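Given next, in structure tokens, is a single chain: the form predicted alone.
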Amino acid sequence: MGSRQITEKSLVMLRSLPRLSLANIRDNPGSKKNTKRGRGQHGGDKHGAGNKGSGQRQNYMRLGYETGNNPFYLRMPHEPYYKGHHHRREYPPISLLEIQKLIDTDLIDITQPIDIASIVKSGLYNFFPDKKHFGINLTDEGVDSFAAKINIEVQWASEQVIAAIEKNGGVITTAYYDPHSLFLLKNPKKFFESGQAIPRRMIPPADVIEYYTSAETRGYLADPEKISQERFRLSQKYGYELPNIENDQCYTMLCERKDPRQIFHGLEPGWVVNLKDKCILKPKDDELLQFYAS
């Protein structure tokens, strides 16, 4: 085909094709993006909560719960790890290394007994009683560098931790607090501002009563004579000389303990702390005294 024929054929094709106009032009693919939002974000009435169910009603499920008729811990009935998981107590850890740092930075006063309230007051430890947190688990990280002589009360501790504290002439006690008492220890100021009387601390439940009555774990309900024997036995086991705290100048502080019904150091159950007038109101009625002492 010659060049003339090609030219004529091209002109014939142009005559048959439509003219260029706004009706037959298009944008390049991908040059425009749709910025319109979905119905729920643009003008919906669900406020991000969806349709029905616990999400819309703000009724949040308990910790560890799975939706559906047959959750994992029921599909695997022979798996012991999840058995009673929503009833298990948790003890957020803090190490001896962190306690030593708090002491070195003067965030903890070692001239006074240390409990969960004084550790939370430092601002570097927190726990949540509403999430099954039942206090402090003192771990053995930094056990070789711990050199403070303290009187500390925690909720859980290993044998290595107990030996490290008693090696320096200190004293450790493991004590149980019920969830209501833990809420008070976490924020004492908020409770004192409410004007309520300090309640009694509850006794441990049946599954942990053995731990808190054992002298080996330095339970607060254990026999003091058995604790002295266990202190000596532990020093023989780990090969250190047990300091004689009776000749220590801090003997009074080291021997200070809370009553099993007591929540705060120096404050008895039934007392009302008035922060505005800076005074303490104590009950005088015999029935109230007998109730809070029982």
The other form holds:
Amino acid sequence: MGSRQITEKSLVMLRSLPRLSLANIRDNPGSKKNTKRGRGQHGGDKHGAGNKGSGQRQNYMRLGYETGNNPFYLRMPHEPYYKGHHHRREYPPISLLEIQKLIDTDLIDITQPIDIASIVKSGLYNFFPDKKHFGINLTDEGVDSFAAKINIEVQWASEQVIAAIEKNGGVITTAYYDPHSLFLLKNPKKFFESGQAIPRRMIPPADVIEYYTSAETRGYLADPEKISQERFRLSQKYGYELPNIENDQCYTMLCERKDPRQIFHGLEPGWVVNLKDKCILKPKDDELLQFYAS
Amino acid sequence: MALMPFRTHVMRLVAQCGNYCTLQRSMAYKSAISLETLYPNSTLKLSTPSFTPNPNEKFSGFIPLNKLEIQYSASSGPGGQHVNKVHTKVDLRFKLSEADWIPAEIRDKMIELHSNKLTKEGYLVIRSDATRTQQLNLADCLQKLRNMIRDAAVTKREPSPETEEMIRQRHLKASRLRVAMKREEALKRAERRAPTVVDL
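Hand over the structure of the form predicted together with the partner chain; the form predicted alone is what we had up.
So here's everything in the complex, that chain up top.
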């Protein structure tokens, strides 16, 4: 029905209906409530409180009480011991002493940058990304006897560990890897055999991006100039002469870093590594190149 | 090769891991969040900065470690074989009068403060075996040394003439109140005694 027809119909109705008066109008339902008088037949006598019991005597049972049986709100105990555990990241530890052992027994090559893949390859350390493990936590056991010049990349390191590594002329970086990248790094051969293109590494989540952007923790997203200042500050704090790394013959190796989006050294996101034919397939399409370089 | 992703084209590259890094250095992969993009004004190089002292500060906290004599020894206390074998105690000493890295006034103040603690040859000795590692004990010794130097560097500010005047007025007021109380008590005691009769 059009609006013009509605108005026509309303006017017709209005002409035929009786005149509006107090007798043919009423309040909206629920707008007026009857006031209860505490006097007379209906409001008086027990005044709505019933007979005996807690109701009449204003001695009520507490909210939730179920007259003696175990109430609903007490049936399920509150034991929040693992609350939010699935949101927490874990960093399985490896000590500086173990790293020294790996170096001394030639299980790790210190002429190349060390990252989590090299440490897992040595066989003496393992981690499980599906169990919320986000990488290596380098602990300070063996900090006094550590004597190796290395370029190491871990996921978590304390100040003392950083000092021990820099005292020996090495470089330490803390870098974030998302779980998918960690699966790749843990077993690169398996990933290359799957024939997939190398993905980009994701940026750290909000609660930890500050850790990886600060020079104090040697974050991979921090400014190297600020890191140099922090190196000096740490040498003064822990009492060692800061070795001159610019004059070191391994300076280029020590300064070698992965790009924040790179997972493997020397391999870019987007490449497909063919182990069988011993070649690498690279994308040529502009859109793909743009995506993998973003 | 069999199945290729439908948009990638083949580019046969002899990729040997040994030569790979050197090949790629000139055209290394740079993403949108590489350090060059994040810090465009930085040199992005790790260097060893030389220390430049702040002219405003008397002592900046810098200690030349080659001027200190550091010795390590075994710590005391329980711990069995480990505490006997591992030298975690740190002994740090230097000749205070010859320490040219400390500003002269602070050095003199330190000699004054710690004159009883210096050895016969004039060495200031700081020791620490508080923690289980040599590294932390050495850091503790250096912290103690810095605290000593900073305590000696503290100079008390002289109070302003207004403050001095205020303090003087307070002393005078206290004296006035004390004397007033004294006179009141004397009067009370005099009233309790028999009156001294003066025959005019």
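Positions refer to the first chain, counted from 1. Note that the structure is a prediction, hence the values are computed from the model and not measured. Just so we're on the same page, rigid core means the largest C-alpha set that superposes within 1.5 Å between forms.
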Glu241 C-alpha relocation of at least 2 Å between these two forms, rigid core basis: no
Taking the rigid core as the superposition reference, indicate whether the CA of Tyr65 shifts 2 angstroms or more between these two forms. yes
Quick one: core overlaid, is Leu275 moving 2 Å or more at the Cα between these two forms? no
